[in-house]
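In structure tokens, one chain follows: the form predicted alone.
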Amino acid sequence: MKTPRILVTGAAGFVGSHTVDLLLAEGCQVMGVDDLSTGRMVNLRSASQSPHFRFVRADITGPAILDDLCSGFTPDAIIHLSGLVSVVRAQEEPDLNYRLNVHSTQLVAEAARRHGTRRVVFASSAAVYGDHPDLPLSESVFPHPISLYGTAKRASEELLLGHATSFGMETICLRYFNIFGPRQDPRSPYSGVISIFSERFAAGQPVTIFGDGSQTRDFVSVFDIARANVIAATRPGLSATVCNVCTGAPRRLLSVLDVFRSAYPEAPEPRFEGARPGEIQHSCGNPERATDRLGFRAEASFETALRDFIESTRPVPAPAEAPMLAVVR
């Protein structure tokens, strides 16, 4: 059988690097492209050792960049993960949000069409739903994003589904819920609460809870996200669709805090501040469509994955100095 050739945009990022690792483990030929504005080469340390991986540093919105990559590599699928991931910055810089989160998707779709790449997998977001009261959120719910970031993700979905209808392409939009795991930068303005908690606890500093901690999220391991990406890119017989990537299990922020406090019993007490304006109180996705259409279901145990993540980020104690021996003459 022909070895799948997969082009991954945003390859050096949090989700991108895990996706690249899994693609290589599955025997794919992978080309990764990233401008390294937020991605880091250290994330690709393992992938860089593989003869089946090639990395290109480039801004995919640059002139003819994607055409050149697709012409030379001839991918069977493109996994489009690059983009502006800061909700705050998207609000502050609408033009940048449009260029990185909408225009880039158009460029990917058109490069794929021109060069015969039938399948495009797109990193969408639960942000397209906005603050919707009907939980768990299913794909049949009419999207109502409340930020420019969510609006851009929704526009990109429609762009790709339009290419599917017009040109017979297989465009698969994956709506990620709250991702956590290794390589997530806690200093990123869009970093998840779990990576922020991890950094604060590891540093012996108190964490801040906005609100009373009763808010819930559908936390999904980055290893499951990567697996969903790989399935969507490589499984034969898939058609254009939009799917949640989630667990279907809402978890209270206070229950997440309890796991951290059990791992760091000497940590200072958390601080509680007023809820932030516009913050969604509850979010949970319905995973059934991903199971039906992709054969995907999240497998990582939340508690196990969280404890493994905590242990992987725990500071390593400095080695004790050897005792000084007195010399008697």
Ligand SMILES: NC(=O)c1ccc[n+]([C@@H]2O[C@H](COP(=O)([O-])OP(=O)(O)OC[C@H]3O[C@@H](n4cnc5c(N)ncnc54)[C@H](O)[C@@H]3O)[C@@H](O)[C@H]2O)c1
The other form holds:
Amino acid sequence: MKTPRILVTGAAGFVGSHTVDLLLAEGCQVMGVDDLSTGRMVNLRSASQSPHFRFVRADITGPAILDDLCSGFTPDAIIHLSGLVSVVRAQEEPDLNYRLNVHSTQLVAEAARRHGTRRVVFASSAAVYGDHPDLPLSESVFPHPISLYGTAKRASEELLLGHATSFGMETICLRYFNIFGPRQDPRSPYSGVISIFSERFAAGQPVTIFGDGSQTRDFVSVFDIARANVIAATRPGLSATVCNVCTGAPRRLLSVLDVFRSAYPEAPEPRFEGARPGEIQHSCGNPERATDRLGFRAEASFETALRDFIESTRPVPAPAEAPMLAVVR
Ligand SMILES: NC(=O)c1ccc[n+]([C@@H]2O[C@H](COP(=O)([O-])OP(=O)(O)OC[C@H]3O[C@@H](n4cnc5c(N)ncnc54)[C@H](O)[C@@H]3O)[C@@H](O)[C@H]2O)c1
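Form predicted alone already given; the form predicted together with this ligand follows:
Full assembly next; the chain just shown is listed first.
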């Protein structure tokens, strides 16, 4: 069987680098492109050792970049993960949000069409649902994003579905829920609560809970996200679709806090502050369509994945100082 050739945009990012690692482990040839605006080469340390991986540093919205990549590499699929991931910055800079989160998708879709790449997998988001009351959220509900970031993700989905209808392309839009795991940048304003907790607990600093901690989220391990991406890019016979990538099992913020507190029993007490205006109280996706259409199901146990993550981010204690040797003259 022919070795799949996969182009990954945003390859040096949190999701991108785990996706590249898994593609390589599954025997694919991988080309990664990233402008390193938020991604880091250290994330690709292991991938860079592979003879099956090539990396190009470039802004994919630059002239002819995607054409050059597609004509040189001839990918079977493109996994489009690059984008402006900060919801706050997207709100502050709508033109930048449009260029990185909508225009880039159009460029990917058109480069794929021109170069005969049949399949495009796209990193969409639960943000397309906005604050929808019908939980768990199914793909059949009408999306109503409440941020420019969510709107851009929704527009990108439509652009890709238009390419599927018009040109027979296989465009698979994956609506990720709350992702956590190694390599997530805790300083990013988009970063999830788990990576912020991990940084603060590791530094011995108190965490702040906004509201009473009863809010719930559908947390998905980045390893499951990478697996969904790889299935969507490589499984034969898939047709155009939009699917949630979630667990369907919401967790309360207080139960996440408990896991951290048991890992760091000496940590200072958390602070509680008033709920942030506009914050969604509950979020949970329905995972059934991804199982039906892609054969994907989130497998990581939340507690185990969270404990593994906490251990991976725990500071390494400094070695005990060597005893002073007496100098005998
Ligand atoms: N992390 C989450 O919880 C989450 C949830 C839903 C959706 N998403 C989506 O998943 C995708 C990956 O997110 P992430 O968390 O890995 O973020 P990330 O910032 O770690 O990764 C994005 C990568 O894209 C690169 N990039 C940005 N603009 C580029 C451009 N024009 N050309 C080339 N490279 C560019 C960045 O340098 C970075 O490496 C994004 O599209 C994001 O919107 C993430």
